[in-house]
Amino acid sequence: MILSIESSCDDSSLALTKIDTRKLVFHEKISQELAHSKYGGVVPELAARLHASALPKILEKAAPYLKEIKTIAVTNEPGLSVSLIEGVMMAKALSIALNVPILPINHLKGHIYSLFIEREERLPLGVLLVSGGHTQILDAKSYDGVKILASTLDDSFGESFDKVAKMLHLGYPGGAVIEEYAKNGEKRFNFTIPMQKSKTAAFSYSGLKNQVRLAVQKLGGNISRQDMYDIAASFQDAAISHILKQCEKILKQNLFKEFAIVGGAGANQTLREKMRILCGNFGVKLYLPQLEFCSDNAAMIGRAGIEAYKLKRFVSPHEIKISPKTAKLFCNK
């Protein structure tokens, strides 16, 4: 089997694959949201040491089952430089304790990979990526060749989220209280759709969220409940707008028969309902992970595992590094 271990932000997750029938044996994830929420976003230092304590937590669940380990899968790159550090000290003692070598996973593969946890993979296909700190498009061919399509050039569709969720006053993690509240409003606030003009295909969210701040301004102390509906409702259809329209940028290319949204912020049903529409109308075949697997976790970094086990992609304890923010996060193949 393959443990693997996942840290890069605030998600404490350990799993057990089976490399040939790639069965989860096990997998637990504690998550910190409750710990950040009244700070309205990750705070590092705290993050860091949650881990530390989290991560031995769930190591004694899995005790059991470390005779059979083959490998440690784990998770390097991108996230938060603490954060990553904890997962891989953990991996370089279990490395050496066991006497068994190291998987460095990049954690954006990884949410590929949770496409096909427990099962076979099926590339080549296209991914939208919307995670806390990506949104991407990406062409997908095989474990190394990945390549990227569209990508941000300022915040994410999940960062915005979070950060309008902070401005309304709603907590952190935002995304699911913001989808909650756009249920019962109105799409009252007229909030332009970010590069409508643009050929070319990207994402760009700052503006938006600006937008959001100065009708929040304007409301002053008055916000009512409805007001905070309305303005959930009117950014969410604006923010998922952009993704639509810039993802039919890329299916007008026929570049793809299949398609899939990965990520956490791919755990929103609208986006997914609406996605779903408009890979109807290219003829494409729309993939969806289980949403229990949308959010950060160990399975997919175990499911990316088996692919980097058979390309033995090997590393001592004392060779693996952690790459917090890396500027070519995929083989362009």
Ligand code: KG4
Given for the second form:
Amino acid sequence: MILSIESSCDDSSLALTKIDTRKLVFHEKISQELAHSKYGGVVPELAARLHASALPKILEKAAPYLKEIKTIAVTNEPGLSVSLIEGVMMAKALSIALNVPILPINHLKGHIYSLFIEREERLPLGVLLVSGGHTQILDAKSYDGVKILASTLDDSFGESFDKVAKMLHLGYPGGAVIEEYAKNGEKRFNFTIPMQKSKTAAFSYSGLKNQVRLAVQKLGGNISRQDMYDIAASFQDAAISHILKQCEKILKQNLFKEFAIVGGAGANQTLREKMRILCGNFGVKLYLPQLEFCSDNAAMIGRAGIEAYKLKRFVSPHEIKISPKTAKLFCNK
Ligand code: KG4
Ligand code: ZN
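Now that we've seen the form predicted on its own, could you pull up the form predicted in complex with this ligand?
Let us now look at the entire complex, which starts with that chain.
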């Protein structure tokens, strides 16, 4: 079995995956959302401290399986450096104690492999990756053959939801709550869709965030619950329309028969429904991971770990390094 560890941001998670059958034998996650909520975003030092206490607690539950572990897959890039270090330290200690090698795993590749948990790999695929840290369209041909076709020029899709929630004092993370508020709202605010004149499929969310900030400012202290619902609905509509327009540019190129959405913000139901319609218009099949595997988790790291295991990407505890920023390392072959 592979023991996998994920601690790149604010979720501490461990999983055990059978290498030959891909069966997920154990999977547990302790989320730190509540602890960060009052700050409106992840506080790195707090995240690191919480990983340091949560990871050993989960490991205790996985203890009965330790003798069956052949290797340890751990997220080593990208992410918050102080958070990554916690998972990597645990991997190093276990590697020495159990005398097994380590498989360093790129977190973004983990998100791609969230599609294949307990399933066979199904590549090539076009992939929309939408998380708190990334907004990208990827051409995923194989484990090593992942090309970035489009990226955000500034903020990410998920982060823009978090920032809008912060402006409305709705805590962190903002994705699910903004989606919920949007259900009761009308598109009363005329937020413009970003990058409409751009010929490329790049993304940008800083301007849209600013439009929301100005609208909130204009309402001053008199902001009502209905105003909040309407801001959420208007913002979400512009944010998703932007994604759809950029994905359409890629789909028009006829590169893919199959497309997928991965990443924490891939849980957004409106995004899922609208992407399904868009892909349908191009005769492209849309794949989605199970909801529980959209946000950060160790099961996806274990699943990517199976591919790394087959490719013998082993390193020793002395060799493994973290890479907090990694666009270039993301196997742009
Ligand atoms: O993949 P993930 O768990 O962590 C990163 O790797 O960043 O993604 C978390 C992000 C957060 O920004 C969160 O607000 C966003 O995903 N998110 C959503 C939804 N659920 C989570 N964004 C929009 N709509 C949602 N329903
Ligand atoms: Zn993630």
